[in-house]
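Have a look below at one chain only, the form predicted on its own, in structure tokens format.
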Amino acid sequence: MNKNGVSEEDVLADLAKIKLLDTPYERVLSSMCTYPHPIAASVHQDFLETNMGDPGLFKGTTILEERVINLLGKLLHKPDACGYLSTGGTESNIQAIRAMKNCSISKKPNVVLPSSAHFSFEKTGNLTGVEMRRARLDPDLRVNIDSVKNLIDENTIGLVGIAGTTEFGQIDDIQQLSLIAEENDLFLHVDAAFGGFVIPFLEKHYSYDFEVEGVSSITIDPHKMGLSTIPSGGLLFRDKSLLESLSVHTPYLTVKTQSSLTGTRSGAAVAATYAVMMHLGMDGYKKVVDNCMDMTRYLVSGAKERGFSTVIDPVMNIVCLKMDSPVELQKRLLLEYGWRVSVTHNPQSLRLVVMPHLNKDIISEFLDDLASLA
């Protein structure tokens, strides 16, 4: 900082050149986030200063965030769930993961979950010492059920399934898996901080949240396909002795307890989600999911024509095509055309996640682009 500052023309100014260098989403096929619905947008900036680490300060932000939980209760088929709104899916998962080792009695843990699980459990493993063991995948890259059994013995405590696999958009069978929790008397964390706004309004039935008696937590992420402000994550937990078992005191606020991984958190994220969440209702994120589901289709049937084909076929908005070399491939659509899209690591592929910023005109853009160059 100078002595005297800088006047604010000139600091917006210098803002807007910087954003420049920022990727709008119109080049992005990679990421799982997106543009804010403008009502979101709109009520973060009223809510700024409110902080749920001491929501005896600010009771009305607080009631909101009750509301946000049963909305998303109500979604994952448990309106009385518990829980709170994290930063994201990384806080959630190191969350469930404590909450698992925190009810157990072992002192070497260990968590069986899929070799698909996001690079967030290797951060946890980390941080709590709970050591992941990663199941293999079955030939539709789900995690391969066998594999899981053979990795369980006395000192697990809990088992991970995925619902949108961040690199395929794929999910697991929660069902099975939740046979398998209860078999054990085991503790199941489902990460669905993709498809936990995803999976609901999909034309194909799936079971893999609290309708699911065995699953014990799950994850899910407003700030995605919610249309919500970044961060907001949500952790839910089907018992609130899970919720308590991360509790702290915490004498100098206005509660005596804090089960929140961070301190101070967003009250201005947690304003958004619920705005969002009622604004949309579940036609409205229907309408969201059917046209990324449109999109998707039709970006398929473009690539094949244009002589491409897909991994698997696609169980959600995400489609990884099939190349000789992903990665050469990604580094020249940024190169020559600016286009931001992701490779996979086991198979290989080109990943593209097909989020509401996009439009059929960007699609179509997009794979004439990558068929000038493959």
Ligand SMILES: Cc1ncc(COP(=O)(O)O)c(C=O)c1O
Second form
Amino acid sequence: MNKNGVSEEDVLADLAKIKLLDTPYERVLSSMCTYPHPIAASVHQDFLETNMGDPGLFKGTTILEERVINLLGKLLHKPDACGYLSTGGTESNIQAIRAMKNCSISKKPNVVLPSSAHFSFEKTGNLTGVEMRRARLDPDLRVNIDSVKNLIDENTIGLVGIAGTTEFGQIDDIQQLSLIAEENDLFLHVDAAFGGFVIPFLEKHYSYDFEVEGVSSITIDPHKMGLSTIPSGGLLFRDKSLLESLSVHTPYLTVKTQSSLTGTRSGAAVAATYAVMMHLGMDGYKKVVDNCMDMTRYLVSGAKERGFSTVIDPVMNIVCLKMDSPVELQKRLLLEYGWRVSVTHNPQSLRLVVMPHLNKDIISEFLDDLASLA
Ligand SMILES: Cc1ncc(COP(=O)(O)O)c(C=O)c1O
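The structure above corresponds to the form predicted on its own; please provide the structure of the form predicted in complex with the named molecule.
Every component of the complex follows; first up is the chain already shown.
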């Protein structure tokens, strides 16, 4: 730091220059985040100082968090679900497994999850000491149910299913996983970090949330397809006992216990999430998802016209184009045209996430650039 401060003007000019190095979302087909809705951005500003880590000081914002949990609970077919707003999918997944561990007696606990599970579960295993057992996938990239069954032993405390896999946007058979969980007296966590704000608005109905009896907890991220500000993740539990198992005593705060992983926590993201969920409502989110699915179909048909094929028929707004060496193409798309795309390795593909910041003109331009390189 300088001894004397720099003028506000100079600081802002410096920031504006540096921000130009960030990729504008209009060139991004790799991210599951997007521009927050304007109402979320503006409300976030209004609540900047609020701290959910000390809720007694921020009684109003705490009411907003309770309301958001209720709105998310309704979206997930359990209005009386309990939980809190986390920093995102990673924290929610860590906490869900930590809760399973705290409510189990096994000395060497393990959890069975799909090999398509997000890398946050690797962090989860490392932090909690719970072994992560990866079940193989079916050809349609959903978790193989027999593989899940075969991995369960006397130390298994829970299962994980993914509703909207990070790489392929596939939805595991949560009903089957629920039956296995109930038969074996296991917890079942559903990671719907991305899918939670997509699946309820798709034409086809999927049973993946608390509507399925065996589901004990769900990750759902408002800062992805919920169009809220970062950091806004959600973790919901069917039963209070799981949430309570995470609680620690907080001797010097305005409340006696805390269940979140982080201490200080953004109330701004809470208020932003409340604002955008209230403002858009079910119809508003349906329009967002309809638009993304329309663009997804446009992208798929344009890609097929140009000779590409998809790994699976997209279930949600993620398209994976089969490719032998996607990394090379990924590099060239960035260097020659400034596009940010990602790749998958098993199977190999070019992965494209069709977020609300795109439109059909951008997609056409992308397809032409892609075709010129392939
Ligand atoms: C299915 C799934 N779970 C968890 C995460 C992690 O979320 P975050 O990056 O918000 O921690 C992601 C991120 O893309 C995801 O797709």
